[in-house]
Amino acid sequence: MSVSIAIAGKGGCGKTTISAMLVRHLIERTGRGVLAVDADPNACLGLALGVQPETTVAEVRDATLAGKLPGAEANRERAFEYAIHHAMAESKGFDLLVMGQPEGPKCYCAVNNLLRRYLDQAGEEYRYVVVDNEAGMEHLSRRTTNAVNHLWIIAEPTPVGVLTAKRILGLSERLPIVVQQRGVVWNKVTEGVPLPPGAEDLPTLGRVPLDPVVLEASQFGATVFELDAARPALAAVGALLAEQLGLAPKTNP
């Protein structure tokens, strides 16, 4: 049985960096396979992880809809699964699947059913699945029938961050899938500075400190695997992950 962790938040809040940190921690702490899914149309998770697939799910989807998927004339479902499988970028300890651009005005129902079935099956092949979502979480609601174990809403400690977190939390409660546990992770928190008014009304999972080194690494395209393990932000994400999933604390060799 796989454990799914979905990350959501508005652009610029740091959700992609935190998603990548989760992948790194899961690999290092568990040694189990991780499936990383970039479900944000502004796909950046590959940059943070240092790997990029040759194609996206959206491109496979559109080729299927247009009748241009190789091999589909013999067996459409098998050709679709083959194409999606080869859309994954493989790396040490994890695979990355990029969803790509959202759907247009055409009817995607048949293709979405194929995709949903494939992703549900593929997810069971990995011990952990980390999904970097867009704020609206449309991919999450349309691409799985399984429950989401953990939903982390990433927000900056500002009045806008509080308002956005409330909106995303409300949206998540209306998803047509079961979310077992959800809450807010406050990112880029300055030590000694209290959270803004309204934050106390939200279910808080934890805080990740403002870390200039992590911000600089993100701005210049460095991967999370290049970060020193002692960086405060990386360590905070690891501690939160261990708490939420019941993992043993990481020990230095």
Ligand SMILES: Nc1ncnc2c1ncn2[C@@H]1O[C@H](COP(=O)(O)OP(=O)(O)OP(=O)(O)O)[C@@H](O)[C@H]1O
Second form
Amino acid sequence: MSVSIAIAGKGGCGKTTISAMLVRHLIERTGRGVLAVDADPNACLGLALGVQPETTVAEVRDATLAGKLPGAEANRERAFEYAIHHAMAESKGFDLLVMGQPEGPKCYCAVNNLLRRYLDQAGEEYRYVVVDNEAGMEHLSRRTTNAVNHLWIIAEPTPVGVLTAKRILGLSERLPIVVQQRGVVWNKVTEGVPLPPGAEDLPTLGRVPLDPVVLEASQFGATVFELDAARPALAAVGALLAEQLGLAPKTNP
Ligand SMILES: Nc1ncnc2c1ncn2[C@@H]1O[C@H](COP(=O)(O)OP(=O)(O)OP(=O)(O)O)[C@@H](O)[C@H]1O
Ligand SMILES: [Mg+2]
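What I would like now is the form predicted in complex with this ligand, since the data block earlier showed the form predicted alone; can you produce it?
Every component of the complex follows; first up is the chain already shown.
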């Protein structure tokens, strides 16, 4: 069984940054296969992780619908699986799958069923699955199988952050999937500054400090693997992983 961690939150709150940090920690701590899924149509997780797949799941879906999937005449299901497998960008210790643009108004039920089945199967081949979602959690709301073990709602420590975290929490409670554990991760927190009013009503998982080097790294297009392990934001995500999933850092004997 794989353990899934879904990351959600308002635009710009740090979902992609925290997803990439989680992937790095999971690789370093477990040495086991990690699947990173970029479920944001404006896909950026590849940049933070330093890999870019050649194609997206949406492109495979559209090619299937347009009857342009190579080999589909002989065996549609196998051709689909092959194409999705090809969409997987493989890197050291992890693979990245980019979902791409959501579907248009046509009914894609048959293709979506294939896709869901494949993703469920593929997910089981990895020990950990990290999903970087878009604000509306469209990807999660379209899934009907497989529970999400951990849903981390990322929010900035501002009144707008509190309001949106509350909304996303409510939205997550109405998702058609089982979410085993959910809560808010306050990101870009300044030390000594209390969380805004209303934050105390929300289930807080932890805090990640505002880290100017993390911001600078993104401005220069650096990957998460280039960050110094001692950076406070990266260390805070590591501490969260230890607390929430019981995954402590590896210690040298
Ligand atoms: N803890 C932090 N300290 C400093 N800067 C941060 C921190 N977390 C994220 N950032 C910066 O905030 C910006 C937005 O982060 P990111 O792209 O991860 O957000 P996002 O929620 O994925 O955005 P989007 O909704 O556009 O996908 C980036 O420039 C990133 O470097
Ligand atoms: Mg993002």
